[in-house]
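Take a look at this single chain in structure tokens; it is the form predicted alone.
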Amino acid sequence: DRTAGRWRRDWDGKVSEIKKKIQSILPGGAWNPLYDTSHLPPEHSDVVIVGGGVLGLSVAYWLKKLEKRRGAIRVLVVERDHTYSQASTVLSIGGIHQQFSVPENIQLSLFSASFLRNINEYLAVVDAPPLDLQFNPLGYLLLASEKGAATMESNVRVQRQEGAKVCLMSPEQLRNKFPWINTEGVALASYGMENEGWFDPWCLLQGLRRKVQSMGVLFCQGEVTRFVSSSNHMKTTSGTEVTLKRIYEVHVKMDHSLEYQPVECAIVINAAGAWSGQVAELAGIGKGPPGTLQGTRLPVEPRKRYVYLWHCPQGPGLEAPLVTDISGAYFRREGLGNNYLGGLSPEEEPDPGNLEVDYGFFQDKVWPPLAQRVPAFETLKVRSAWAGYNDYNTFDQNGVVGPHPLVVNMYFAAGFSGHGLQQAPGVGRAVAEMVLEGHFQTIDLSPFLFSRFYLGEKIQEQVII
């Protein structure tokens, strides 16, 4: 009796050791079963991230390394589908290049391939297994008719001089360099030497999500359904009255409950993706006159793509790059069992209420042209597909980057309109420099600031894939 006594007294001991142990581990204090805060945002954050995928794990990646001492800024991500089932980082291809038309769009893209080759340099954990992105430098290979030709000579003249690899290819060049394209209506070709290709998203958003949790950035799953902030009244130069606005609290709700948590903050930082124009809503953006800086939105908003998976037992080998046909329409091949992914943006918008696939569009819209220029698709097979939310600018087609002009504490990292991951190591950069410093420091990125769509400054990109 007295050794089981000893025995019950030492598993005592054990337990609570146990149990002292998890409560330093876990955020939210006493060890209490019945209380169990950790799922809580905390009271007071400085910068709050509406958005956790790689926009916003960039920007949190970039505000902690860049801060000026360790621990000097608290950063609260908040991400309602902890799942990411409708995220588009993990929705998408995975596609990089830098043949854009806009030299900060190029830097931008040179920059992310620079951060994906030393991503273990970047992104590296003590004591987790290094990443693996599954990098496949194969390049993009874009096809112009006769039309489009003198378009994509000078795109390639502004990307060689931004300093990425790109050459030109004739018709009879590209048959020999690969034999199973069609060229039929094909007048030029360009295609990216170096830094081009695809990788997994997935391991990237990961890959972040660890990094930052390690250098103490906190997460919450629910979403955010309101901010309070105060105004400030003044007079231009010119007398007219405009308001800024400062958040200073932002209301998180729960999942599965009807309350909400309040979190002071000094900063927010906009990367809710397809959701962004919602979450600039409830800032207040647009709300005022139309045709007034106050009335001007954010016009960004949920776009439906598919993507397809086909076999295909005879079609381009190894050594394809991702093909972007005259059409629209684009394919790249997937893993190493002939099998490829492909889609094309569709004239007509889907209703983006639902993630369900259109396998008619693919029979009427996306194979024929494939299979006119690849005749090996002829015979391919449909094994699966996806659909996924593009966060679509419908103003140019482009990211949105900076802060807001009278809302002055949000910041915007969203509506690249389908370049949004492969931007996002760049974008996150110039994010945090323009909180932390006030300016855009590596790339100046003020062609993308908010005020172009009250300015009507369209970018002009020709190249959205």
Contents of the next structure:
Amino acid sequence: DRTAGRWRRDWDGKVSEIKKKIQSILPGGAWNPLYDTSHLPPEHSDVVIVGGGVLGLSVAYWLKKLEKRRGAIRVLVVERDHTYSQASTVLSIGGIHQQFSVPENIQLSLFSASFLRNINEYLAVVDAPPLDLQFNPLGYLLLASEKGAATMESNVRVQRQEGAKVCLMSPEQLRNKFPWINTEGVALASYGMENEGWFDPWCLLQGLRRKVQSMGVLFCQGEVTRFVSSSNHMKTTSGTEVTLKRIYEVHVKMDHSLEYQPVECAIVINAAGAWSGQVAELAGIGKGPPGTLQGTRLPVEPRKRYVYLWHCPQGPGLEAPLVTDISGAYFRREGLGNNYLGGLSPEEEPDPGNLEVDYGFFQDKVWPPLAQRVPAFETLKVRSAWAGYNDYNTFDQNGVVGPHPLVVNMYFAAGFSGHGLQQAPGVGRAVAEMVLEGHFQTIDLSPFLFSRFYLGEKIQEQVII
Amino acid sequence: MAAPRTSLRLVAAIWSGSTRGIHGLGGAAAPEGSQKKGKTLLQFLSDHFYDVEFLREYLLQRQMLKVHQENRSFAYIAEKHGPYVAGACFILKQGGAVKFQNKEWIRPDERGRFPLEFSEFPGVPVEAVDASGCAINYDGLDNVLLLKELRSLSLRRCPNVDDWCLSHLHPLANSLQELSLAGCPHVSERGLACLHHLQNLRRLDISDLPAVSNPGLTRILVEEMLPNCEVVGADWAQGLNSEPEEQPQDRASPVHV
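Switching from the form predicted alone: structure of the form predicted in complex with its partner chain?
And the full complex, kicking off with our chain again.
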């Protein structure tokens, strides 16, 4: 009787294995007579996107959307961690705002807002339920002291020129509208009336993933360990020798094993977020004498940022926007139950080796400015906290978009230093236009090209103090 | 034998052009119970035939295009006849009703025709708009925002009104006094929170909003946010289903102490 039961269990396992083998032999399945290769990426792909976060998926989406003929481009997205446990996308607070000083950033954010508004048209998949981003359109409120008021005024002028709906408020208007704010030290405030707020980044990621899979993009879970490239020695018009490289193979290593698959590719997109610098080093970017173009590395490194969740029974009401204080501390409401999320960019950078939270930082650095700005926050109780990586661009804290001048088929879409999520749809479209057309068509992101690191041209946001 | 008959029924549904048929084929959130068999057959066909997959995607795109077409911009009428006439035309075309100042309600009849006398008086502002059940969305609201002196706006049971639309209403803050959002399936408490711009609001109807997670608490918070406004609809005791007898005791206990 016991042997009969065991035989039946074995038989069930065998039947499923036989079914799997038959399915792989039928047309459409990847059949390798020696062993099962279903977990490996394909051997050829036109575009390989390193990094499956919101930027990588956005580039994949726009590549498939803007291709001239259906199925013209084969895209492979390689993501190291399919649980996204350390990805900046899902650990972000999900804010979107247009209160920048660089016009291209404002345009990117405006386009992203309209993308999120019409997300169920862009990412519509037959038979799938519509996406609910849980978007909260309450806007951002930036506070400025006397010193920063002039900067804020000129920023708002640029923002309104680009079409953002931002208004300036005096301290008295602030007190009338938001009575829970202590306006001591505040000279001016800018408030976003529309297209600003926060949403659920997981939902955007899942929506993009679902749509992009339905468009035929392949996903692979693995780590990129090597780029094999061919070199071309050329001379410029002035006679200097230049070595142009072209990546023709990407080695993708599987998890927990030495097995790797060489993927032959035409274009590589570096959308690896906080680890883009490491991926760029693999391609040989930055290996050269310092001060030359070969020696200019991609200055993106991971920086750890904390987000704290607390409960305050008498805190700001339902209409509270995301408030950014003069000191840099920010907070926003979370849900209906008087819970709040917030944090602060630290002056001394914590060690980015792990994602452990420092609660002492909240007590010493985050709570005092918040309690001074919102007196109700004197009685708060921290519920939980988490840490996430910020793909920090040490050069000018703005993103890198477009091809590398020497490694001609590597395109960057990284280094957005905390704005990656809110600019992802616009950046994805820009990179897809660059790949397919050769130049930017809708939003001109030429100031964001890699060459600015060599030429020393910083595009820095005018920070409001 | 059942399969050929169901496929014939589906084919008849496509070509009769009925919205229910196109809804089912386009695949936008088909209901579970009644059309379950049809849904699996369509999915099976979509998975195995490229033509069926392409046809379904095309029908879905057509649905979305229809909504876009209904919400096109009426700015060209505004240039010629003024903003009030443009906004009124837009609402009447969608199937809603319009009330000019000191005049009666104008409604389109069942064929969609409406009288055009109001175009002769371009200076008369529109006082009230009833867009119940219309396919108005964020882009269409741009046409309603032309009506600078609108007092009452009714968006009952509008399927495309969501939180983004509510954040778009702030230009009407000076004049809007009455707003009704009853029965809108995509309005949640996040959209209701941005009604704080409308400080002149005196009456707000938020009954029957399925996307609001906690109607009673939301109503209390909205009342705190808009102190001069009468909030109608969500009962504050909604959601307090269990233990109704304990409430009189709670009120009594402070007296004891």
